[in-house]
Amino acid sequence: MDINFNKNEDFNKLQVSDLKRKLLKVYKGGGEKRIEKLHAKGKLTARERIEYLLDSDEKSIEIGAFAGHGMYEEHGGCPSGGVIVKIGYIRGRQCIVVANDATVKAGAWFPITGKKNLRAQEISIENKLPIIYLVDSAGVYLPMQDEIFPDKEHFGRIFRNNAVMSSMGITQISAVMGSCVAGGAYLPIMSDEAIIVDKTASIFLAGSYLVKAAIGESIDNETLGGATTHSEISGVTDYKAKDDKDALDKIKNIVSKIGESSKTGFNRIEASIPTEKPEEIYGILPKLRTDQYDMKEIIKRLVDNSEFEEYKEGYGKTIICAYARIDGWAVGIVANQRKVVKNAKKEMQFGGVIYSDSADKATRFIANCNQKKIPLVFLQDVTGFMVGSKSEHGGIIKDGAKMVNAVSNSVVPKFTVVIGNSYGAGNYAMCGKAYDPRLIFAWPSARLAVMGGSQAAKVLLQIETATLKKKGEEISEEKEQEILKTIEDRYDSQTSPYYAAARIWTDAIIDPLNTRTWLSMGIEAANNAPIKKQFNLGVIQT
């Protein structure tokens, strides 16, 4: 191994250590004191509930752990968006679990909480996964009610989805394990079955104080909407549990009896581990996002037996298209090649840039995978499409549009791994969030933006200095550098993978060594949802 490999390895391992350190802080939710308060009431935390519910000998993946990261600081923060979402196994059945974190503002809903819940339902709908809601929430966070209440993708959309999911035959089970108030009371009751925990849980449209204010009735919360009331008088809930674990055991028993659904039939054989060491990814991936590396070496450390069959190997070399297997599943890989290559005319092509021939190749490959019912995996490290007169005259926009069209109309499930850069229209063509990947997740090395930092900073600098000059201000070279530094710092923070994950532009930031698990579990989930549409590119420019 050369010195650059060692430097890269040290840097990337530090990045992963930083990721794990941040996650440990996130896992504490609202902090130790609030966790202790929950325990004193005989309640488990959201994470403890999920851990008890999921099969201990199976893998799980967490969606949106960094939701709300660095946001709402003026309101005390919102770790994980105040709700924990995991895909795992209950009695061997793959499910998605959504649990309110009562240590974060009593489980109140921030805007990002609503977005994260909707993402969980989207995953359930797309993959026909049973969904379990562990409810413990004080309802909408009132200081921000205008940002979560009335719009299409706000709080109310969740109940609309409950109804639609029920009509689709997707199993929904709710356990009310704490507060469940106002509009939020509809979620568990719109589920197929609802469980309520005695003494610690309650459901009502209005609590005792509001009832007193509204109609003058004096009543305590337990009598108004406790477990006995709803299990024996109103009939709102289906089961009464003595404590958290009893409620979770009831969910396990219900899930264990769900019948098998029809499968899509994606090809899978016995899994094999890569023959090339996956941990070498740390040394291959460069420290600087502008440096070159061979994406094929990354692919070898992700796929079974480190084997793949490359499609049109000698054509369109800045995109790699290949058939491979990941944990036994057949996949079609579309990956940006990050090293400088030569085309058939001996012309140099920049790594990470999509040229016309690369877009043309990828479009055809995506169509082939759709015809063969092979899931697609996109490995992003893209700076965009090639610019300049030669590219424009050659029809780069037309060829890029074909690729975007193919990605948009693809009916096989798509999965996106943001390895490095994810800039501009390259993000779109390589199946960014707007193009409905079943899962999209990033490595700590990822960067998401409309363009690269240095280019963007220079453009913004020109705009800002021109504005200041119009106001009659003199801009010295020193002042210009100061402005540039401010712009670069701001832009750099906005391109961080943590900034993207906080807003759920990606589902997670993961250790590269966990990539195979995420992809395998994602394809297994997708295999529950038979494909009913035909692949059709529609009208495209030829």
Ligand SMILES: CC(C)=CC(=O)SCCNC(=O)CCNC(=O)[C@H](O)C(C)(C)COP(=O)(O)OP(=O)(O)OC[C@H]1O[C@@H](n2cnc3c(N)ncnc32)[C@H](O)[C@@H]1OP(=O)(O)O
The other form holds:
Amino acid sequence: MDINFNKNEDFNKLQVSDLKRKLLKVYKGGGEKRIEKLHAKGKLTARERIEYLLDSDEKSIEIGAFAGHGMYEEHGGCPSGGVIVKIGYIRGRQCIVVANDATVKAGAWFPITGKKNLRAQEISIENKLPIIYLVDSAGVYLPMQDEIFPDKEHFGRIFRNNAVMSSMGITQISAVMGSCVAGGAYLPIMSDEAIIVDKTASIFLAGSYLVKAAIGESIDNETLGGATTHSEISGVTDYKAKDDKDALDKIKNIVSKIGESSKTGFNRIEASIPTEKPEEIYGILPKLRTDQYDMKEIIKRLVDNSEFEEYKEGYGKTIICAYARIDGWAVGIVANQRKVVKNAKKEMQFGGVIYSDSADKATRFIANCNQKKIPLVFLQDVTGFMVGSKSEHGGIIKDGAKMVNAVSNSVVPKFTVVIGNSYGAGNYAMCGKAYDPRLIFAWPSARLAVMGGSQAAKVLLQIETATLKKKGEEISEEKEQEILKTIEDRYDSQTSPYYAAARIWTDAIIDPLNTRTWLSMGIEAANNAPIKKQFNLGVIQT
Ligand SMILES: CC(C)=CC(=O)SCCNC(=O)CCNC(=O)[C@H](O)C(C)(C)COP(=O)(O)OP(=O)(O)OC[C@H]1O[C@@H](n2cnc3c(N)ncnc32)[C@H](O)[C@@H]1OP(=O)(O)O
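If the structure you just shared is the form predicted alone, then what does the corresponding form predicted together with the ligand look like?
The complete assembly is shown below, putting the previous chain first.
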């Protein structure tokens, strides 16, 4: 056992407690007062609605709980991006649920709300998962309309997706569960079927104030677009529910009758738990991101029976490639080894760094997994590709490019777990967000940035010093320290996993002990969407 095991364990457990504390705060959404206001109207909160809808809230995973974390403070904040997204089961059917949080500015859409809704639709599209929208939204958050209204990744894209998803045969069901105005009004009606709750829900393109201002008509919101109006006069909605629970029961009934779709056919056998204790991950994972550890010890605590078959074990050792099972599913693991290793020439290779041989091995392994229809799991703790003349002359760029090519063109689903560092092009080659992982989630120990804080500070300082030199000026020692500190501090706050999760660069920050559940549910989702494309690497440098 590592001499630091106990210290690491204490530290990592504290990190997980801090995560849970932060989550409890996030779960309060816009705060107790607003929750009470909803309850007084006879409405449930977004989280209560989801809890009632899912067979078991415990068997669910939440996407983007930290979306908007620490952002828009000048507007009062936007916990969970004002919309709750969970993957779970309704009457045994895996679905994705999207529920506006009316306690956050009446469910109005901030820019991050748009990004999160698009991510939820992307997950639904990629996995052919039925999607349920519990709509309670005031439409665009008007003070920030320029950042959410017209662009391709903005609000309009949601309705375009509603239409495209429908044509793809993906089930979309909506319940109108509050005041749904303008942008909030299109989405439910572009779904296959829409339920509306009597008295507490309404839906219209423009509310009574705007109608009065625009055309001088005086009308109350209920007559303009309440449940009776839309169920009996306009025909806009399909079912009238007496309250929130009745609406959610109606969704359960609809979902229970959806027919089976064809499966991808990923290999699965009966699951076994790891024989090495998963809790020991806390003691194995070092406190400092610069410290070494053996990633194989982590893998043993994630896979069934703690068994894995290593591919090219003796070659390209800074990346571990292995076949294993997670909750019975066959997977191909690509993981950064975080301890120093030696190559065949007995040369030392740094842990967490991608060398030509490791990139070459990973490329071939990824191709194998594609050939055999085996989902890929990336375990990231990567500081980047090896630099320096030896590496450059050895062609690291072309070997790295080969790996990036294989990751990009993979047709099997990819899942990324950010365990530790996720720096530079290492983030890309190890299937960062830009490489379409079906799910990407981080442990509290994750750090994501183009490079580490102290490295970035040193590089920027050299650039600044060179610029001043060209002008015939010199930088004082004091100024130098000041610049270094400012840059390091900024980078340190930006590399935090919470900064990344706030911007949906990752889907979640999770307790490492939940990793198997996330991967298993992710593969189960992916098993719904048969692979239609051929694996083709295009032009690749050998
Ligand atoms: C995409 C397209 C094509 C267009 C659009 O979406 S344009 C957006 C149009 N939306 C509206 O005009 C809705 C305006 N809001 C309302 O009419 C009402 O807020 C309501 C009927 C939706 C809900 O009323 P409720 O009494 O339940 O809640 P409020 O107290 O009115 O609001 C709570 C809180 O949210 C702020 N709020 C509400 N809507 C918006 C919005 N669209 N943009 C920015 N802020 C909004 C409201 O000011 C209040 O804030 P405070 O708690 O800070 O006072």
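Computed from a prediction, not measured in an experiment: that's the story for all the values here. Numbering follows the first chain given and starts at 1. Rigid core (definition): largest C-alpha set, two forms, superposition within 1.5 Å.
Peer 1: Against the rigid core, is the Cα displacement of residue 485 between these two forms at least 2 Å?
Peer 2: Result for residue 485: yes, a 2 Å-plus shift.
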